[in-house]
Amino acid sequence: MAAQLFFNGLVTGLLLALPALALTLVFGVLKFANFAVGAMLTLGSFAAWVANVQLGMPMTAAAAIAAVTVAGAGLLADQFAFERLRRRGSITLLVASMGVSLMIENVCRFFFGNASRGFDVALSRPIRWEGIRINQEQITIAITVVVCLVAVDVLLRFTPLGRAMRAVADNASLAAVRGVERRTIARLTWVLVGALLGLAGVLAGLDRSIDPLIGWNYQIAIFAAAILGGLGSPIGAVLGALTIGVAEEMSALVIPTNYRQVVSFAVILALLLFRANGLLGAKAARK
């Protein structure tokens, strides 16, 4: 049981840590905490259910579908939005974040309703190895996390886009000076963690039924899993999403499964009370 549980965890954080990722790069590039991170990932769970059961097209087109609607959803966000709101401060970008999260979330119950839809997969049978049960759905998951991440993290540190947005998050003002446009790195910030986005929300799609909220089931550990690992390290966020997976995971040991987002709430009071810089949020800021 305790094995069992404790493998799922792994499977729950690797689906956590590409919102928690796209959730601390926006913090990270563009100041503030982007509240719109749940709804965007329902976008991208709708966008792939219309690309794969009414379009027909297979489950890696409709993942590009996916990633690319949310880019977009993103882009549009960004112009009409965000980018109007940037000299206001991290708390407007916020409140306005969450204007953005109502919207995208109340267009997707306008179209689609309410009811509960799944993607049409073949129905295969889990894997049994040394007593725990794997799932495909759990395969498919950890794959494209791993790939997602690695991608991800050779873009951070080899590429000039990369080398870009980390200068933007140390400090816009000098990558300015030396010739980075913080608009242009603002935009490929958004098609990025759009991208994300929209593949977290197929795998989402793939682990649970689709519905208006299914964004926001994950919305709380997402804000834990990225506080946890420091708002704006992208290593530690995912390192946070693995813990917080775990953790809600194997609480099922001792509480009820339907109260298993306390122990996200609890991390986030606990980290708020005695560590709001996360596990790896000074050492991001000393670099």
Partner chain sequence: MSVVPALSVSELRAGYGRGDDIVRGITLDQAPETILAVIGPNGSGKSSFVKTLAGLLDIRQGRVSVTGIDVTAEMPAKRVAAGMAYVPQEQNVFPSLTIGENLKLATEFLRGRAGVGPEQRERVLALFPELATRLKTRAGDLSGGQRQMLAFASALLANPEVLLLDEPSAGLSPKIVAQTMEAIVRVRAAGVTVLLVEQNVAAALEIADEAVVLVAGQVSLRDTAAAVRGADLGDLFFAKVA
Given for the second form:
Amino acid sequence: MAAQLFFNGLVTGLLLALPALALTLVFGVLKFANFAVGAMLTLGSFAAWVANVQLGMPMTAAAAIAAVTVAGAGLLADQFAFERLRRRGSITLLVASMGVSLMIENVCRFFFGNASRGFDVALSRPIRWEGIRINQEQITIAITVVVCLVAVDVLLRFTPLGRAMRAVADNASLAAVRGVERRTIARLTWVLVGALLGLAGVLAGLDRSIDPLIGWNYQIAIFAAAILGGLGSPIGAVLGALTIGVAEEMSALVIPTNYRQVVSFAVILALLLFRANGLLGAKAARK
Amino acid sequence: MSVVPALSVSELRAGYGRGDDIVRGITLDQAPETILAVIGPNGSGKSSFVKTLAGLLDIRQGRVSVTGIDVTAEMPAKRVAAGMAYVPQEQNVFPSLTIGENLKLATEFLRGRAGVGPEQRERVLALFPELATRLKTRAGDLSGGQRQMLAFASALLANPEVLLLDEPSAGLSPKIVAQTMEAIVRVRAAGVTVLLVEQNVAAALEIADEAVVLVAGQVSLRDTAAAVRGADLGDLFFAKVA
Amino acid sequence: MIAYLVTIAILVSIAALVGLALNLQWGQAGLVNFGVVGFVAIGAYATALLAPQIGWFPAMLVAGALSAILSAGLALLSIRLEENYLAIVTIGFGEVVRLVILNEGWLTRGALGIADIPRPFASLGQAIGGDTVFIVFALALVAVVFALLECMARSPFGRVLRAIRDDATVTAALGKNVFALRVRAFAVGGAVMGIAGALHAFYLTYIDPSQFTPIVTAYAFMAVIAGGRGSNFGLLIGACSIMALLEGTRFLKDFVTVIDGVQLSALRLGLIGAGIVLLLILRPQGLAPEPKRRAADLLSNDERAA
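Based on the form predicted on its own presented above, generate the structure block for the form predicted together with its partner chain.
Full assembly next; the chain just shown is listed first.
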């Protein structure tokens, strides 16, 4: 039982890792907590659903469409909302992202209603290994996320774009003097973040039914994961996501499963109280 | 002056947002391969002046040119490409990047600057040999003096004609200040013109060829460093602008 | 039509109370609260559970007090946090309240909700007729809360709060206990949210968890932004215009036949989102902005000496 929960927790954690990474990247480069992560994930689920079920595309093509759609939405939100409010401080941006979140969620609701939907994928038998039940979807989730994480890691550490993103996160005006345009890097960050959230939406849609609140269900856990890792730290976000995933699933041993989300909240609160900088990274106390 | 000045500033005015002018009509020329110290009391506009030259503050009036090229309307990055490199005060390296990454980033997004290549990297690392041995160290883990060397090196990688330094001694111990000033002399010897904004007047005048005193955003005095060394600072800083 | 205007007036009253509370916390004290809905829900459930037993007025007081206590507790734990983190903790609090209400069926009847909540002056209402008595009650409640909050904003306490918002370091250096003042502001805001929840429960006479979604929080933010952060008077205008806009869109259904109920509600919620973004961009100072002053100027000389 415990081993099964631990395994499920790792997979849930991997699923959380992509949006947590997206949240932390936006926080690093653009300096605000993007409340619209959940809604953008929802948009990814629906974009993939349209491609897969209505247009009959295979899941890989549907995933690509989801990534492109959410990246586009991120660019639009950046161009018309976030960039215009950039100088007004991180809370104004956070409130604006709440507005963006409502818009995206309700565009999905307007076109697709509140009904639950699922992808058109063949059901397959779970595998049994050492007494643990492993679903096909869990394998897909794990492989996709690991590949994405490796790709993002390589991008951030070994490419000029990755260096530029980290440089802008450190000190945007110094980066400007070095020839790195903040605006360009901001746009590229949205493309990357949009792609991650789009893929996360596809994986979430494999794991549970797709409805306008699919992303909201993960919202608190995503924030908990990113805070646990120290907002702004990519590796921290991934470790935070795995911890939150395992903690949520394992909590079933001691508290009713209805209260899974409370675990995330308790982790955030405990962490902020006892260690204000997260596992790795930023300061959380104010003057 | 018969030679083209390395740095030429005329009637420069600048300020923040909709506020009053902080830089209030500065005119000066600087001969190539010299160190010009810019000194003045707190709030005299020294730092704003050098930020304006680097392109981080909007120019409201006047012109700035580097080796005869007008850069008044250019973005910060274009100014670097035109031959003007800038080292800000204190927060002048990327702390989460390694030394090697800081150095790579210093040139990989610069377009249109000649002489930016492996040879320049060799020359710069020869000036600061300590950096070459620690390329994998995170810049955030460096001491104040090491950080300053990395900041100089990053700026010099762009093969600048003019190097703008904003208070390189800030936050450093006296011993490290002396090392930093030595490094600036080496930089001049390598053929670079240095505009040195300093609060530490004694250290700056020690190595400078000439000095200007800024008071209330205007030049109140310009003379050789030796002459200014002998003068009374109180008289200079609090004298009425002529 | 009259019945319709009555509905709008009452909805405006509830929105105005929630908005006034957020305006105190965020507008005047600079403490962002994304868990508004949680405090409103606590007030509504406290009222629904207690009013049949102890009467509407004591129940409303308990609702306010309970919200204030929980608010103070959350503030004690988290008010030191940088605002992005405070935002996240309060979002989490709102969700926890919703989960507790949904799952503790022995107390809250879970998703079934609680019905037959008694209204204030119910017998008088029957005598005179319909909602007239209730609307007077609602408007009077808003007037009383508005007057109290306005007095507070003009008091030394209110001035110090705004000083803290504009520059906490300077205000602390002038000898003010920034932490305690922030906790108090958060608690007072929580009390008003609890009372707004009570009014909500009285009006609908039936509550269930589906009424307390993060949208309630979004309404409150939009009202504060529309009114101009910090201004109580602006907040009233903001709350009126938002409810008029929202309720106005209900008429769309009569003219546009191609959209169904779900689409209509999606349209309205999407409009709220677009409204928040547009107001932030186009009218950052709000409809009736608070006059701009420097932090130090907010503290008069005798307060600095104190």
